[in-house]
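The chain below stands alone and is given as structure tokens, in the form predicted alone.
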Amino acid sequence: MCGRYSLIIGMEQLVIRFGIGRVETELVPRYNVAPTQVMPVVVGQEGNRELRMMQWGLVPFWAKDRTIGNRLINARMETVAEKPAFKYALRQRRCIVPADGYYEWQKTGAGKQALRIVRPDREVFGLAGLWEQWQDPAGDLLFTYTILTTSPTAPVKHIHDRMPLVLNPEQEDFWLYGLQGTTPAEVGSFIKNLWSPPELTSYPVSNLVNNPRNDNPLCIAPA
């Protein structure tokens, strides 16, 4: 599961880092985001990446009730193509989700530590995500998208038995454009070829992340 992550750098390190042209939105540092919560994400569009505001938890096209989003902040990489609320977006709306660290709570005899999950070098890297477009009976049009979830690399094992899909950099634009069929054969053959990369560790922070109100450099602060 993914449930709380960061996103620390400004604007003009995540265009470059991302290939994507000029964006005049200001980008506030957050040290908790959590769901429901409006964050940019990547798309592709006719070849180039583009930068989109969307909020975490997403709402099928279908979906009559916007809360349906709340029990959607992550989509199970295993079962993704089959599920009703992710397979269409699968096909045609996937996205890259930019982060400079996760988090995670492992259980320990004393309770729940909360554990922060980064790069060695602390640099920002793209999850693997979905997007859809939801209008409501107003006519107004909601954004929103789903980070994807995988089995965790050895570093991160011991602290969950999940952890998002990580994309290696020379992955990002195969998870953009790379899938060239709808059948199911070609779509797990697609998902077949993506995995998260091993360079991964982590650390204690404090538990004030428990709280999504908690949004300051302290939540990324060793413990």
Second form
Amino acid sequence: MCGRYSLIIGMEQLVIRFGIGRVETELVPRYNVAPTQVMPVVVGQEGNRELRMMQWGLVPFWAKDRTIGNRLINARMETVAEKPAFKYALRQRRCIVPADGYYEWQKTGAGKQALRIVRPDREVFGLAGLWEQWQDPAGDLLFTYTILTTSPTAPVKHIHDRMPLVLNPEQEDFWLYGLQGTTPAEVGSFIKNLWSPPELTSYPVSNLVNNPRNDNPLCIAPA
DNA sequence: CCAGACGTTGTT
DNA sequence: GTCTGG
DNA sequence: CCAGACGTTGTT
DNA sequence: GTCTGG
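Now show the form predicted in complex with the DNA, given that the preceding structure was the form predicted alone.
The next block holds the full complex; its first chain is the one shown before.
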């Protein structure tokens, strides 16, 4: 699965990598991104890509309160088209979540070992995501996102039984725009067609990353 | 009909 | 908003 | 994902 | 054990 990640690269690189037209905010390097935190996601608007800041943990537009977002940090690719919490966002509000590594915790005899998963070339990932807009009782808008998960590929199969849905760059436009003009019945095959196995590698890191309050280069240092 | 849930992970 | 369960 | 709280009363 | 917050 994907419950913690990093985004260290700067805005300039991000803008180039994802072809962002307009930038909303400054970015600081993040070594330990946890659910509920506000991070940039890439959204498409009429052929133009835009970076928007949103909170990790999807709050569906119909939710009565925002705490549901704590539990909706991931969406299973296999069922996302049917789940009430995700189906509307899947049709209307897809996004790409930039991350240059994500973390998994592997059970060991002594407890848990944190691992960081990256690309072999250390390039940034584009993770398939969904976003939502929710209105709180006071009328303020909350923008949130979630990350899709799928079956693990060979390099990470031994670590965990899920992994985030990593888009290859040539699949990113399809993810953002490929649903235009399709019927609800076609959404399922859309999901299956967009994925191909990414290259991944992993290494152990310090358990300092366990605590979300730790957000510094030690989180990505090989243990 | 209305009421109540709406999710993932991992672990058992 | 929509679906399931009672 | 992990860490940390998990409660009431009354007073500041 | 379970929920909330980061």
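Keep in mind that what you see is a predicted model, and the values were worked out from it rather than measured. Numbering follows the first chain given and starts at 1. So that the term is clear: the rigid core is the largest set of C-alpha atoms that superpose within 1.5 Å between two forms.
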| query | finding |
| --- | --- |
| Rigid core superposition, Gly178 Cα moves 2 angstroms or more between the two forms | no |
| Yes/no, Pro169 Cα shift of 2 Å or more between the two forms with rigid core fixed | no |
| Ser196: Cα shift of 2 Å or greater between the two forms (core-aligned) | yes |
